[in-house]
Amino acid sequence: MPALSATSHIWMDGTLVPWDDARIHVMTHGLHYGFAIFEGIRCHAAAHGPAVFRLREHLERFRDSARIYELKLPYSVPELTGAVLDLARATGTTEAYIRPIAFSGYGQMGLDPTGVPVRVAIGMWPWGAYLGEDGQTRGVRATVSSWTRIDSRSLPPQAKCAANYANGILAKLEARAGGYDEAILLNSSGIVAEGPGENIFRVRNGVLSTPPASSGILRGITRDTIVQLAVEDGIPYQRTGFTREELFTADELFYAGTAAGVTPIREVDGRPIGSGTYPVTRRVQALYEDAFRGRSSLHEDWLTYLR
């Protein structure tokens, strides 16, 4: 995992702060009941210049978790919008990953979050594909975790909040020391949900599919993207969910979201997946990529351009 790159400043609280200026106490209410909600965006160097790629529907889902978890945010969606293009114009870095964060503050301690201060802060800085760029061209291996995807009656999976990425954290170190890449999660029923941090696809006779919300995953908005972008370009599609053995009789597999981009998933439990190829997931890695670098006119309202 590559070290974070500091970039000048960091947006808090309605106030851009030197980088290493954005501390909270240690006491904070959030660091310890992981009661905060994030959201993971990206700026990409497009056709007009620096532009970031659905931050309306990025900020949209920031609220709506917090509304799920009854988090009260202190900004609306258009005051947020303003921040982030107020941070990425300071850094100036056009080739970023954009990190908002709202959470309860300091103030008091125990379960009940009622009456602590909600701190947002959004940093943004260059990270390049989180499962690497090999790993873009090659493709992952992966492996199904022992550990089961958050069921809803437990915690919101549609909601983007730290402590739902305990489940995700887990999951990934098994992976790893099982010297795989990444992990892939069954929901309670066993059925394929998602992998750590990833929306997943399968290919199968030339068809895209990938598992439903009612699966326990989150809504990516990169899923929602590549799903867009091949039923426009023709791909068959459907919205399904499938079964562990069915991960390994698939023709093409890949992860798909905002730090990860389109990854292709090579091997699953020492299993070669197809001929690995990978024409469908090649096809939509390309679709999605000038979707963001503004190469395609179906979606320049997905592009807010820095200036």
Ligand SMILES: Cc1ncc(COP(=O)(O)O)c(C=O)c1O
Second form
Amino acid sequence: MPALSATSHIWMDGTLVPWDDARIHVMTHGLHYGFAIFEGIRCHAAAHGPAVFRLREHLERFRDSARIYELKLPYSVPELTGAVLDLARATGTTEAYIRPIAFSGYGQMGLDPTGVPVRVAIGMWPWGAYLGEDGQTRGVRATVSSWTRIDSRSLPPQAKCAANYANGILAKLEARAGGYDEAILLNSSGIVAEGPGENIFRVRNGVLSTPPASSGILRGITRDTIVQLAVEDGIPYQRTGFTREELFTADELFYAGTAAGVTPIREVDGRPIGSGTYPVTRRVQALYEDAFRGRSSLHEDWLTYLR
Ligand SMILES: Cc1ncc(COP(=O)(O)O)c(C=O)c1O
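Could you give the coordinates for the form predicted together with the ligand, as opposed to the form predicted on its own above?
Full complex below, order starting with the chain above.
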């Protein structure tokens, strides 16, 4: 996993502060109970300069995550947009990952967060491909996790809440202990849901598919991007999920997410997937990169340029 490297500033509760000064108290409520919602966004060098990809959609999902958990966000989407752009300009980074987080702050303990001040911070730093550059080229080795994906009867998967990620961490640790790069989680009905931090796509006989939102996944913005781009490109797409055995009979499988980009899966539980060539995955990688680099005239509205 690529390391965290400091940049010059963090945006915190309305102001830019030096990176090293963005501290919180160890008795912070959200730290104890995982009561925090966050986002993962990327900024890239694009056709007309550095640009943030699908910023509005990410911040709207941030707002929705807060709504689901009744966390009262003190900033609107337009205010957060301004905050991200101020931070991006201050840090001077071009290829970077952006992490907004809102959490219940200091002043109270116990599960009721009512009255606890909500803190908001945004960090931004250069971060390589989450499953490695090599993974994006050669593909990664995945395993089906023994941990079941959370579902909306327990922890709402469509909220990007810190507590949800304890489930992903268990799956990731198990995958690593087994010598795999990443996990695939099934939902409580045994249907494929997603990776710990990525959505999953399958290709069979040239047809692309990905599990529906109802299968217990985060509605990925990369997932949405890929579906739109594939349909425009004439790649057949079916709105349908798949079972564990359909992982093994796939011609291609890939993970998709802001952190991981589009990463082919070359093996599941030691079984090679397809022929080891990824024609549809490669096409999707190229379409996705064209979109975030501003080379696709159809989707200029997906980019927010810094200047
Ligand atoms: C659990 C989970 N699924 C899927 C994704 C992919 O979502 P996106 O493409 O919006 O980054 C992420 C990343 O945010 C995630 O954490």
